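Listed next as structure tokens is one chain, alone, in the form predicted alone.
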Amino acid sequence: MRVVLAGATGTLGSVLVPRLRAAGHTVVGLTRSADRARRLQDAGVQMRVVDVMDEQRLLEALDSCRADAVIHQATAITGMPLRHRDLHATDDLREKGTANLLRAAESVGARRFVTQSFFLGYGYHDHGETALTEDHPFAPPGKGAFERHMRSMRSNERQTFAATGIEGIALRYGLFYGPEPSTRKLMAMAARRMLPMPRPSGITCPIHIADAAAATVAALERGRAGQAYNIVDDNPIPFAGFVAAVAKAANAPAPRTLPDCLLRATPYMHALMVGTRIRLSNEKAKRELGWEPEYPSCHEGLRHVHMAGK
């Protein structure tokens, strides 16, 4: 197929161009970066340099192209968001970006269109003992500060879904991790003693990015119209042990304990960390997809990400 891939210089933008193209596909990838769209078309990849939230000008850079397909990874988080208003930029991308990039899909004749998700839009709060599958609600209304994010997740999977002539998909992955910036630099805090583990401890679903990135080619090729898969790896695990996790692949001292209280000033980050218990179920996205996590957990992936620093 050929597709344009919005974020291709993101996070998981840059794992998954080279597996598109290892599976077939063409890719026309889009960035705001000129700096790494030259790097991408250095390696063969055709670029156009067009920020999504801007209709007129993503359709102007797309107007004598022809696709099969759109992939969404357009984000602005750049590392783990700590406050509430470190999303507010994703948030708008979930609504008006993806608003954007289904006209872009319509004007270019894509039929296919696979959006990123976020785990977290089940909700931020303790979901119990049960995994979650892709039946269990959806972006409940937030409280707070929280309902934009939900807001948002709500609008980019319902756009994706409702858009006429496109075979939606959605990927809702879990928490990112592996050889890309945000890990190294919360290696580089373990190393340090300065990456607290929380006391109690929230349970979150990490994904290595190669991981996220085969399950996006998979869904690309075989994934069913109207759809929504949960992308996490077969072991959820308290952040407190995601953290030491990090710290025995960094080599460093065991980190220290933080009592949650001290978290309760920067209410998304005791959500994220403490007051978040979920564990989600990832057999319909092995089912269907055909797809199996390379890291069943994130032990095994953080160890390939020191090995890979060496």
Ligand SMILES: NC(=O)c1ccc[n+]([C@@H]2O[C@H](COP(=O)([O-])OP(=O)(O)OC[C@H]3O[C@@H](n4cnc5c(N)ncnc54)[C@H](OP(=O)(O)O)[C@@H]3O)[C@@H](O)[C@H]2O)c1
Second form
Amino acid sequence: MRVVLAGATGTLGSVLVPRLRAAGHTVVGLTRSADRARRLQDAGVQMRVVDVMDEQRLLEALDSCRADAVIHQATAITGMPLRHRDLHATDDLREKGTANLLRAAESVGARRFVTQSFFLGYGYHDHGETALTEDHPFAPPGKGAFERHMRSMRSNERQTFAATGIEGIALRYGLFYGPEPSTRKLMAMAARRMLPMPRPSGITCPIHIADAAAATVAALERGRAGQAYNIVDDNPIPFAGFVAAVAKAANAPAPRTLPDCLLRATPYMHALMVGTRIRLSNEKAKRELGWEPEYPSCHEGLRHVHMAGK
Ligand SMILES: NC(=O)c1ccc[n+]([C@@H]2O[C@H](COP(=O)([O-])OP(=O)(O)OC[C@H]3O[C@@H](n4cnc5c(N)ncnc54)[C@H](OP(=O)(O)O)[C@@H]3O)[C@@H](O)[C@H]2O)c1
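Let's see the other form, the form predicted in complex with the named molecule, since the form predicted alone is already up.
First the chain shown before, then all remaining chains and molecules of the complex.
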């Protein structure tokens, strides 16, 4: 397939581009930066320099382009999301960004659209012991500052599933980790004993970025129209356990425990590390996409992540 990829230069995009090409797909990557475009062009990827939040410019940039599919992997979390406002740019990419990319899909004649969604769309609270499936209600109304995130995740999926003449698929990715900037930042913090171990601890669902990229190619090729898929590994883990595994991978001393009251100073990070207890089933993705995580747990996945370089 010929694929337009928004987010081609990002953490997931950088792993996804070579996998798409290895699977025989042709990639047209989008970026706002001429430098990053040049780097990918040198690697043989066609690039367009454009901001997906500017609908007119986006349609102009793709004017002469024909494609079979559009993949939306544009996010703007930039580092550690401590406060709610650190997510607002990504919220906008999940509302207006998605609308613009669906318009672009129509203009290039694409019939498939794969969008990046997020496992915490199920809600930043305690979901109990049962592993949630995709049939569980997604993006229910959120309390206070959470509603903006829920609204954007709701909108991203609804637009994707409702687009006329387009087979829309949403991938509810777990917490990314792997040989990528954020994980390395966490490892560096652990090495300086600055990575807090939450007490009490929430429960989270990690996914190695290589497995997230493999699932994305599988969804592009085999995903069913109008469907969402949980893209997480086989082992939900207490956030404290994830922190301990990151510290171990960094050969760092045991992290210091940070009492709940101190983490409350960063409300979004508190919700991520303490307030949310969630387990997800990835059976549907395995069954329908023929996908299997290479790293069933973050213990295996982190073993291969080194602080510096590859
Ligand atoms: N599920 C998860 O856990 C999850 C999800 C997302 C991110 N993260 C983490 O958060 C960290 C930072 O991520 P990030 O969100 O800043 O993503 P990132 O990995 O840096 O990638 C963001 C991508 O989106 C593109 N993009 C953003 N806004 C755009 C716009 N207006 N127009 C065109 N393209 C646009 C960027 O392109 P250009 O900058 O080249 O224009 C880039 O390719 C990552 O290391 C990652 O681990 C985690």
